[in-house]
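Just one chain follows, in the form predicted alone, and it is written as structure tokens.
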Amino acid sequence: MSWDEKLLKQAKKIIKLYPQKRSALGTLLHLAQSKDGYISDDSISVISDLVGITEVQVKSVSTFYSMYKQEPTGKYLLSVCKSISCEINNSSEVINKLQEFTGLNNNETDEDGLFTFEAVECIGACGGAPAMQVNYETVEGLTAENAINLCSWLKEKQPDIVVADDMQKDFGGVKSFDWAIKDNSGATSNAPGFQTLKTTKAKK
């Protein structure tokens, strides 16, 4: 078993969190993806045990929903959205754009295990499309050129938080609607930053 004591600590606090175990599932699945980049055969195990359900139920969850990852993924999941309102304002150039900078086709990860790109369907950011995400971290009103400018700080700095308020302030155009409150914490890991999960940290 591969889950340490302090992650199995963790893990039983976020269960009691639900009034049945099995409901703990999704978020255990973010917890595994935070530790491995995916979700391992060890980690279906290790949840299975925890939740009492069977290892086929946790990877039929695990492979249905595309937030949970199968493959080791880079150390920064680039998402751009191609779903309608996206592609109207030009996302296809950013998705071009961005697999000539990377190398990568859709679902591939760089050698270095810096990068992995991926288009997906909507992400909820209409109102400031084109948009994408950094380890589901948003960032809204792209253009091509800011994108790659996005992806050249990311593998020039390799920051270990990435902040949507920051790369949006910095890389971002338009927005879907005023933020309103600043938010200096972004995401740890190609898992959605939780506070739960602690796959989130303040910027200093």
The other form holds:
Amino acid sequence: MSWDEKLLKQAKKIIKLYPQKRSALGTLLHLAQSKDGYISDDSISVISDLVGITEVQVKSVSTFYSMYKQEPTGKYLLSVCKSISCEINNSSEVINKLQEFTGLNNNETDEDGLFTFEAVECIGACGGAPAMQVNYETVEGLTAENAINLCSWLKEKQPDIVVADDMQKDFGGVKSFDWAIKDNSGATSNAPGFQTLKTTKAKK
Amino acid sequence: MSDKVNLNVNGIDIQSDSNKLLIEACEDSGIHIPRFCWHKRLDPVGMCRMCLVEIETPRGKMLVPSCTTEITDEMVVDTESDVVKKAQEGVLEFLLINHPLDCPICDKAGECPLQDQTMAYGPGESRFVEEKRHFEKPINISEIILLDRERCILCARCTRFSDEISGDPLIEFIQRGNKTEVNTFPNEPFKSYFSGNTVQICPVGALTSTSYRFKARPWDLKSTRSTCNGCTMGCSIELNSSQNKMLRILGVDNDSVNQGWLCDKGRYNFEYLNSEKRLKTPQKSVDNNFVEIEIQDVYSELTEIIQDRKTKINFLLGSNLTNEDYVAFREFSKSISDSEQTFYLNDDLLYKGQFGQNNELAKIDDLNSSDAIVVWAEDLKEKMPVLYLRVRQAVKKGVKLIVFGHTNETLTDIADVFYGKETVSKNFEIIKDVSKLNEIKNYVVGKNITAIIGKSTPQQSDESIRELSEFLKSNSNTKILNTYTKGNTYGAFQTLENIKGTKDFVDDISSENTDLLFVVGADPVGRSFYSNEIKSILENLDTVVSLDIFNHETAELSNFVIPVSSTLGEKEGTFTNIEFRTSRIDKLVPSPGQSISDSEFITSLMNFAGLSNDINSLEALNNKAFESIENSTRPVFDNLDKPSNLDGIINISDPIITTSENSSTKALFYTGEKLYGDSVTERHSESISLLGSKKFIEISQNIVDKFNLTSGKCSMVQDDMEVTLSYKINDNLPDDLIYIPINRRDLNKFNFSKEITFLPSRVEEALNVN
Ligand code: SF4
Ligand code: SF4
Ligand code: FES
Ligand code: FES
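One more: the block was the form predicted alone; return the form predicted together with the partner chain.
The complete assembly is shown below, putting the previous chain first.
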């Protein structure tokens, strides 16, 4: 079907990591997302064959979790936290301004396929609130202004890899805690960066 | 295991088996707790919270869902406290938030748990003023099932059923939170042999069937309990009618048989009852045309024939007669002649079976208590769908399943061991030394076995089946479930003697030994492995009398066609299932026109002809049927109608089957039947006809190569016959074997003991040329 040899090989490797085939489902969905930017029905059919459950069962899981996208997203998935700590620290301004800048409502993608905007629940960076993520790479201690600068930069440079440390340095503020060692590997798509999935790569 | 536990519910001390859920323990003691998602045949999920009750805990009173709470000793429970009532009101208020409340146009209204429990436990008024969520009103999730997602309360009964019970989870929850809906995968409809069960257990009107949609209100329904005669499982059913029309069949929970479930064929193959095409008047063939005739004239013409002492009479009986009907034919034959009468059943697979003293026969419940189940029979899911469910249930409990032969395809998914083409040859013989098979050594030898054993296809030799049974019997503690699949076959076994099948009919019957043939509820010309042979026999007989509910190919060859009542819903009597369990067949609707029951026809004929008889009432027939069975378990009406016997009474019998030995060891084809076909009743049941009886064959890869087939379609050619159909490659088939489902018109007209040629479809050829 629609997965090439390479991807299928990767999938089979992932399946071997689990005691039961079906336990690999979540990871395989991430893999599917890294391929298309969303979970296509085609990928669902492939995964259903691979793990031996029905297509609708795969669909059920993939639509339950909001990190599995049901539609193609833009090159950069902007996820701004709207939960309590960030809200107290004025995330609503970040949200409003970013929406203004991108012209997007919640869960919308622009016509050029560059940005998808979403306001999300806590992303675990409360200490550095308000926070947001670009393709799940986190930036903390934001201001509305910096958030817009970040997006302008993305729009202008359109980097293929986005790296949390870099963005934090250029656009972030107070961090929740020191992130220890420097990491120059970042996300290559709108799937979270996992080594096993090859969705992360070091920036040269 | 069965430790007793004491608990106090609402101030009353009750006792219950431990390991029960609180909701069950209360139910057993007559304390009803409202519920939506809990169903006693499904695993608990605690989805709906309707069953909240208060229990006392070390930290004070606590609300818990009684459907997921196991009882413990000394548990103190309150199911009616103010807190519980408030919780129930709250749950219902939440459930109703997004419920459309379109009861006036909902099929479920009047028998709807949501309506009923809102009345009993709900808040009096709605506080909800916002907009409810909307979905497209019903969508077809299959040809026969509709889903109205607005009405769904997300109890997961339907999804659990399809996952846990039927094992074909084609519906699931999609999305989450308040967007959650039940749905199928795009373009993967809910194609399940058991889909109707979800409609029955849906606690609201979210799942409905096209068959019953907008047909009636529950309070207008008449209903009665009966037995499905669709196969030898004999599932317990409830018939529903309104204004003398049969409208619906529901499953009844008979613990030892169907546990509430039905297959879709049993559930929906009743619609033919209301067909305009039903035979209504007796007919006689005059110069190859049928003309209507008075029933009295039929009697008098037949009387003349019968009274001629030289007349030789034979019977070809279908499987859809009641035990009482069979007895009527038996008594009729006795009254005309002293010599032993042979009764031919319309069954291509009839053979002697493993009965008698040397065989311990199994009950269906033995499946659950054995160590392993060994199957070699017709494909269970296609032929006895609810028996398949029971096998599946046993397998889930840990019973090992060992399946022989390519004929049991649908079991391969759940089988622990599948002995396919390497073990069972193209000629349906086990070609390995069974005693040397490792899994047999591990799972079978010395264990408690239930063997589901029957003939898979007409060309299989009797010996091959016997060998396997003998092996099992001598190496393990084996109970045998002899598997004949058609309707009331076991009723015929219990009531008739000298029983033979269609094969012997073809070998035995000719105008030499038969002047008058009664064909009853059977269309072998339209649907049998031996169609052609039977057709030429019938054409040569002097007088053929057909009793049936529709005209069909066999009736067309008859001299008289008598319209009769259907065993389903139109007559009273009894039915005997695969474990010799006899239960009630009941009547709910009148039969059309001048139809009478088979037994009424025969007794009237006997009276007309002045033949002495003592079977002038149904009760008399019913008594006669079971004369030899001792009083306490005799399945006569009085006994069966006792509340404790509604599930039927088992009397294991030793049938007198006198088929000649089939020693053929050469099969050119593998003919079988799929659940849905195009028999005369199926054609006239809209739901069933929608489910398709497409013509196809299954072939092994080497045949694809041999005949150079590429397009997915081919033509089957023999003499001047040609049928174009699609083929599927089936890797389970041994080389050179072709599976042909012969419950499709045209397909059974081929001669399967002769070569058939398969050509790449001519249609495709024409396309390729262009
Ligand atoms: S469709 Fe019916 S059975 Fe299925 S989840 Fe909804 S309410 Fe329950
Ligand atoms: S399994 Fe057989 S008896 Fe049961 S509902 Fe289906 S056809 Fe009727
Ligand atoms: S509340 Fe925003 S990161 Fe936790
Ligand atoms: S019946 Fe207990 S939660 Fe639904």
